[in-house]
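Below, in C-alpha cells: the form predicted alone, a single chain.
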Amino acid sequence: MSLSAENTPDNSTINHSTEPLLKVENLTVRFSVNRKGLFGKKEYLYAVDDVSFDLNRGETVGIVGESGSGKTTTALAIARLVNAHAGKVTMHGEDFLALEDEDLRRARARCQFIFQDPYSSLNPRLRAEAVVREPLDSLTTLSEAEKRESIDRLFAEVGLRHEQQRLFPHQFSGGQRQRIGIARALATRPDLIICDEPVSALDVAVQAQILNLLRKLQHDFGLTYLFISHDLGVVQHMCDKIAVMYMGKIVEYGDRLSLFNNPQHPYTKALLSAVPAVYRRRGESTERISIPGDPPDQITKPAGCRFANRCPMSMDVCTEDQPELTNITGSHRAACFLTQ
C-alpha cells in the first residue's frame, strides 16, 4: 500500500456542509488520582485539556499522537463512552453532553463506535447475526422483517457472506471480525462513525482492505469520520485533516497536504520524521528526528508547554507560557512560539 500526501485519493469531491456536524470546544476530560496522605489534596490527571476542532460532513478528521497523548480518551468523551468535566460537544445543532433519556438513545443511533481489538469488542456468546442486530433493537423502532433485511444488507455492504451470520466471533478471522464491527456501527445508518485505532490489530494486508472498505462506504453512503490513529501512514492515506495531540493538548491542526508537506511544530516534525519512507514523497528528508527525554507529570501541568522539556528548540517563554493554536496559514494551525 504505497501511499503519499500528492497520490492520496481526495475526499474533498464530497459535498460538505458548511455547517459542522460535530463541533468540540473546550473538551476536558480528568480522572481523580489517589490522594497524598489522609488529609492530602485531592489532585486529578487531566487526559484532555481544553481541545477544540470541527469536523464537517462528509470529512474525515484524524486525530494521531503517541500513546497516552489524550486522542482515545477525546473520542471515547465525544461518544460519551467517559465522563468530559468541561466542554461543549455539538452533534446537529444539539449539545451531545448535555442530552440525557430518549433524547440521548436518539442521538446515539446517529453517532457509532468502531473499536480498536476485533478480538475483544464482540461478545462471543452472539453468534455475528445478533452482534449486528443489537443496536437496531435499542436504538431503533424496525420492525422484525426491517432489521432482518437491514442485516442481510449489512454483511453484503462488508463483504461477508449471509450463511456466516449464524457463526460465533472465534469462528472469524481478525479481519472478518472487524467487518462485524463496520456492520454493526453502520446498522443504525449513523452520521459520524470514530475509528478508534480500527485497523491496528490486524495484519498489514488485512489493514489495506480493511482501510479500503472504510473509503468505499464512506463515499457510498456519505459517512462521516473521525479517525484515531498512532500511524501516520494510514492517517494520510485516511484522512483531510489531523489533529495531533500531545499530553491532552492539539499542538498542531490543518489539513492533510499541509500539515504533510510542511510541519510546523517540533513534535509533529519529529513524529512525520518516523513515518516509513514508502509514505515519503521522492527527494523528501529521511533524517530522523529522536525525541529526548520523557513526558511531564499530567497531575502537575506544568505552566508553559508541555513539550518544552523535551524540545530541542525550546526557548525561555517556553517553559513560562501556554502557546495558543493559531493560524499560520488556511485552516493550518499550531501551538508553538516559533510559528508567533
Given for the second form:
Amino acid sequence: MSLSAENTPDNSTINHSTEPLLKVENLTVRFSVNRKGLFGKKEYLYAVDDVSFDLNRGETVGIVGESGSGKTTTALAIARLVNAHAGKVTMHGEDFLALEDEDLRRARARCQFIFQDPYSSLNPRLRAEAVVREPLDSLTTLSEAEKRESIDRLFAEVGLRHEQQRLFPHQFSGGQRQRIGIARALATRPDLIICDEPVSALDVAVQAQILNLLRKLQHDFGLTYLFISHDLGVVQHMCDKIAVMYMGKIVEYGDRLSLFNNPQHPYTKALLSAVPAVYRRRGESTERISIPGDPPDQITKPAGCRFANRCPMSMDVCTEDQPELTNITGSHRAACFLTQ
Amino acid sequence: MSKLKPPISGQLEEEFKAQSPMMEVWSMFCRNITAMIGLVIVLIVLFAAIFGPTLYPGDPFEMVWAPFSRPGEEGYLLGTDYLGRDLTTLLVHGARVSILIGLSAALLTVLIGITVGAVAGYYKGWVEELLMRITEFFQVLPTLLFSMVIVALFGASLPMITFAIGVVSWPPVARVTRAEFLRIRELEYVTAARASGVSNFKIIFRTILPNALPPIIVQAALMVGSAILFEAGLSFLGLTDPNVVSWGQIIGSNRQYILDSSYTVTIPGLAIFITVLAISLVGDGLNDALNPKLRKR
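Based on the form predicted alone presented above, generate the structure block for the form predicted together with the partner chain.
Expanding to the full complex; the earlier chain stays at the top.
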C-alpha cells in the first residue's frame, strides 16, 4: 500500500535502521502502599523492577506473564500513562520520560495505545467518529476537512462501514468496538502501538479477526507493536520476540522460535506446559509442570530469585542471590542460575 | 416478507433509529407513571409562575375584599387573607419567586458542587484532602442558621437569599461529584483520552463530567425542591424581601390566624408540598431512568 509511505514521511528522512525505535532501560515503577495508617512508614510495591528491552522498527515484541506480573504497568509507564520511578525510555533517540507539555503531546502522536477492555475503553457518550477524532483534535494540526477525510479512511482501514460512524459504542459488538479502538490508535499515524491484551476480552473467533487485522495493519503501515498478553498462543501468533515477566522482572527474553522450542527459565517452561493443545502427537509427553502456591508478597522483596519459592528446581543459591539476565544463545537471555 | 433475509435497508434503518443515550433516558422516563405525574405538576406550576401574573394582574399586596372570606366567596377562588388580599393572586405571584429561587439556588449549588467535587475527584492527593475538608466544614454548619446569618448580615434581597441557600447546600453535590469522578477516572476511556493527548481541563469537563452527570442531575432536581423549602423557611421567619410575595411569606404572615382561618396557611402550604413532591417524583424518575441497573426491573 502506498499510503504508508505518504503518511509517515519522517521514516524516509531519518535513518533508524541501526538504532532501535524504542529502548527501555532499567524501567522501574513503584506504588506507595500505606500499611500503618496515616503516619505509618511509607512502603513501596515495585510493580515493574529494572526492566530493559529494545524494540526495533517493524517488529512485534510480546510481554507475557501472569496477572500482577507488571506487564500492563510496564506498558502504561512506557506510554507515560503511569509515572515511572526510575529508568529511561528512549524513542527516536529522545528521552520519552523527560518530555513535558508540548513535546510530550508531539511524542504521544507517535506512540499510541490499544486497550484491553473494549467495553470500558470507549467513552459511552461519544459517537464512534468522535472517539476516533479525539487524538486528531488534540495531537495533530489537521484542518477540519483533513480530519473528516482521515476518519473516513481509518474506518475503512479497520473494516467498519461508513454509516457506523454515527453510532454510539453500546451499539457495537465487542470486536467492532475493538476495531474502533484500533482506529483511534492509528489516527495519528504512530510508529509504535502498545497493545495491552487487545483480544483477551473477545471470544476466540473474533480474536483471530482482530489479530489478523493488527498484522495486516502492521504490514501496510510498517507499525511496531509492543504486545502485552497472557495468552501464549496469541503471542506465538503475533510476536517476533517475547519477554516473560514474573513479579515485575523479565525472567526470560528471546525470539519466538528459540523461546518456544528451547525455554530456559523454569517459569517459562511451566507457562509453556500449561498451554492446552487440541492435537498432540501420539506418545508426546503431556506432562505439565505445576507451580504450586502464589507469588510472594510484592512489598517485601525477597533477597534471592523471586520465583525461588515456587520453583521446582530451586537451589540454595536461589534464595540468596538474584540471578542476572544473561545471554544464552544470540539474543536469548534468561535470569536463572541453572543456565549460567 | 421473507423471514430468512430481512432487507438490508431495513436493518440499517434499525441501526440508525438506535437513539442517543439521552433519548433512551427520555423514553425510559416516559414509561414511569409517577414521574410523569410529577413532571405534569411541575409544568403546571411553571406555567402558573410564568403566565399567572398576566392572568391575575395587579398588585398582590392590594386589599381586594373583606379579610378572611372563605375560598369561593364573592368570586375569589381561594378566598382572602387577614389583610383582605386575594390568595389566588398571592399564590400565583409567589410561585414565580419560589420557583425562581428554587432554580437559581439549585443552579448555584450545582455549579459550586461540581467544580469542587470534580477537581477533588480528578486530582486526588492534597487537593482532594483540602477541598473535602472545606466541604466537611460547610457540611457540619447548621444550614438554616448559617443562611439566616448571611441574610441577616447582608440584607434580605432575592439574590442574597439565593446566594445564602446555594452556599449552604452544595456539599452533597460536591460529594456525589467527587465519588463519580473517583470511579470514572480509573476507567480505560479516561486513560485513552490521556493517551490521545486530551488536556486535563477537557478530560474533566468533556470526558468525565458528561458520564458523571446522572446522579448529579438527580441531586440537582432534588436540590430545587429543598431550595424552595429553604426559601419558605427563611421567609416564614421574615427573612425575605418584604416587597416580594413568596409562599413561605404568605404562611408566615398568616400564621396567627391558623386556628380561625386555617386555609390561609394551608393553601400556600399545600402549594409548597405539592410542588416539592412533584419535583422529588421527577428526581426519582430521573434516577430510575439514568441508572441502568434499575432499568430492567
